[in-house]
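In the form predicted on its own, a lone chain appears below as structure tokens.
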Amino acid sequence: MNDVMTNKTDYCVENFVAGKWVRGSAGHIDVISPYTGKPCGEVHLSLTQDVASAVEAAKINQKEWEQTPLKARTQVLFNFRDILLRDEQKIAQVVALESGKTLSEAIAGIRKGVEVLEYALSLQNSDLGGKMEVSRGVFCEYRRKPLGVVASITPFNFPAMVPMWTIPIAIVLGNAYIWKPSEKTPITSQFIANAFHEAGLPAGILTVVQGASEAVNALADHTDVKAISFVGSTKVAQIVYKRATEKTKRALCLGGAKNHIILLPDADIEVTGAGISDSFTGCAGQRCMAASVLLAVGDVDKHITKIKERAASQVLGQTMGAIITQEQLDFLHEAIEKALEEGAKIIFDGRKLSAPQENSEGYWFGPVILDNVKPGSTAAKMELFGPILSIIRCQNISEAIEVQNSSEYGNAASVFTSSGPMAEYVASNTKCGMFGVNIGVPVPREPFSFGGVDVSKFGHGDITGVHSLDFWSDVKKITTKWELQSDANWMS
């Protein structure tokens, strides 16, 4: 039974500025639910002047927030955590409705966001300063200082989780944070902003600006926005990174992926079937950590049979969600036809799976497994962002690693094997930012940080975890001496 409520059509989403909901000046567009193909609300978009007003309000309020003791800033986040967990089901319903996720996937995304929030809460007890007597009578210390006003642009596929990667850490460090959600999935931002307001976050510390490209450009250009993060496609990530850094601001922009899984004959067959199938079918393949390419080394046909069986068990609208737009749905069908033209063979065609009867006009696309995909072909190289697994047959592990490393992307990779030494060999020789052993979706857990390499990431550091702290703050170093020392050396 489909647990996602699809009869909601009354959401009207605006900007959240200085603690109040205000309407942007660029008119409104419908928010279309992938479940139904019909509007579930509307969002009012912003012009450059709307962004400028939002930044000014954030700037005014940031100084007082910075001067608020860290323990007090942290207390607001504790309150927010309680509210988020209290309203988890309600927020998950909205996430699923506007993004096409299943309810369980929406809940999982919120809980991953809570994990990052809990890491931010721990910062009151770690990495916020240090002091040492470096020479007789001479002390060095460091203090973390917020940047001021920072901004983040988040994608449609995780309306709650991806913002929660950055909001808690940025604001607990003393910044004022401006959030530009995807115009495809803006409704979730209304619930999160209201939860922060209820938690006692001062006005202006969290600002939500709705909009499209004009709002993004305005944030990248504004001189008072000191840092900007982005998650989305590689094409747009590169544009935002270039535009922001040309304005001398700090930027960290995560792009697309073409994740490879290397499958060896000694892999556990049950672990393989579930792990690889769930990787490419979960979230209908619309996540940067999804398996895109299976590098099948040697005789692994029995493993592939298990992957097919698991994929065939998916039920659209229950265990698999919908595709975000009609345009993306059309693109996936075209990608399959292109793959067949380039010599691939369909060994499982989930396009024949039935759409949910109550939501038959939604954007549904079942799992597809392509075999005999050639390295260098479109299905092997392009990020398709849907539940499509491309199998490339490899003679040996060296060939598989060569194919993986030839990709322009460097987000994630995995190996499925029962051999510890072989797993370590593959982990050491593959080019990626995140790696899994017998794990189809190798997302690090906090405080281990999230981020890829190559064209999967533009900028330095990572967007979560310990490696995110230096992105959202500066480190001030202070050296102090109060009196002359009788045994002074060159340092004192």
Ligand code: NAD
Second form
Amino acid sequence: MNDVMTNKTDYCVENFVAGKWVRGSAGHIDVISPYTGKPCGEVHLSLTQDVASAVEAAKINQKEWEQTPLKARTQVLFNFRDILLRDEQKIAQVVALESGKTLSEAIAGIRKGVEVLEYALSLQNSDLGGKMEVSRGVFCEYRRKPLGVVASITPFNFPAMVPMWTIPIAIVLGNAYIWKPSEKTPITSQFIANAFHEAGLPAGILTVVQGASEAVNALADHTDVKAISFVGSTKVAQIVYKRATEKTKRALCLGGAKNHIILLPDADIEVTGAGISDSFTGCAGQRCMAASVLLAVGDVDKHITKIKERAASQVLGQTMGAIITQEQLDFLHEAIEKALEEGAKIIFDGRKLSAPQENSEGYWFGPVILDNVKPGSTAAKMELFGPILSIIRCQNISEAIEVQNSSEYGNAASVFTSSGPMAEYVASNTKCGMFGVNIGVPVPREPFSFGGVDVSKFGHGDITGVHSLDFWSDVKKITTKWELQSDANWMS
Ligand code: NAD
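Coords for the form predicted together with the named molecule, given the form predicted on its own:
The next block holds the full complex; its first chain is the one shown before.
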């Protein structure tokens, strides 16, 4: 059962600055629940001056936090983990209400966030730096140093998980962290900030600034914000990356995706049906790891029948959630019409699935499978961000790889096959940051890091795991000598 409670509609979300909730100066907008199409609360947005005061407040305790030993900093986050798990159901309700996810998807997102948190907690035992005697009596040593005040801008589609990719790691490393959530899904930030406060995090180490582009620009421009991570569409990722790096700021900006799955005739039929269908329908297709294009190599019609059957079993409002806005819903309908004009044919039309009776005014859109999609067409190239699977028929594996490689995006790709050598060949020749073998959503689990290539990511490193540590910190190199050595060595 997907018992998302849509009856609480009076959330009021503000900025969390210096450990207190304060109102931004840019007025408020409604937060609309995709389940009902109606307001479930309001969010007060910020102007440049609100960001400036938030940065000032974040600076106050940062040095003391930095000087607190790593093991002591980590203890606060252990408390936070307990609170997060205690309140998991409550937070999942809010995530689902404001983002349109099902309750189980919302819980899965929180648990993935907890996994990143656990990685951050493990740093106290694993991030040892290193020290060695490089010359007689001379020692070189690594020490990881935080950057100071850092910021992160997150998208609507994972209101808890995406922020949790960065908050624990940046904070455990000793930074003060400013979070700008999506203005479409800001309510979750209230619960996460309150949980950190209850856990004992000093005031200002986690700040939340609500807002839209003005708040983002102010963070990118502020000289005391030393690094910015961004997750969202490619268009905005590029804007933020350019703006932040022009100010010589460190930036890591993850963008959109158009993920391809290569399906070969020898693939296991059950694994394929579930893996591919769930990949494009999960989170109603609103995830950057969703399958978007199916490259069908040779005769795979029996596999496609399985994918179709599973898609047909989806129940809107129960197993499948809603689309974020009316505008995005209209865009998906238009995208289907455009695909038909460009020669595709519909082989499964979930637009006909009925909306849930209790929430008929929500933004519902069932799974759609398009066949005979042409490689250069809009459905083949553009990120649609909805539960639409575009099938491109390919004569052979080379053709499939050529289509995959021609995408401007490079987030994820997968192959479904029972041949090990073939899987290896496709893994080596596809252009992506994350690859799956018989897995429709190849999200790396911690400690493996998350991130794409090409226009799916601007900047170096990844956003989670071991490859994120150097983004949120500097490594100081210390060379020490206590006595004059008699050896003839330039260092001694
Ligand atoms: P979005 O780009 O519209 O918004 C993301 C953030 O940017 C929000 O906080 C928003 O307030 C801010 N923003 C919007 N316009 C801005 C502007 N002109 N200037 C400065 N800031 C601006 O993305 P979205 O619709 O919230 O999320 C969906 C997108 O995110 C999809 O493209 C999806 O693929 C992508 N995404 C990528 C990943 C990844 O890991 N690569 C993960 C999740 C989502």
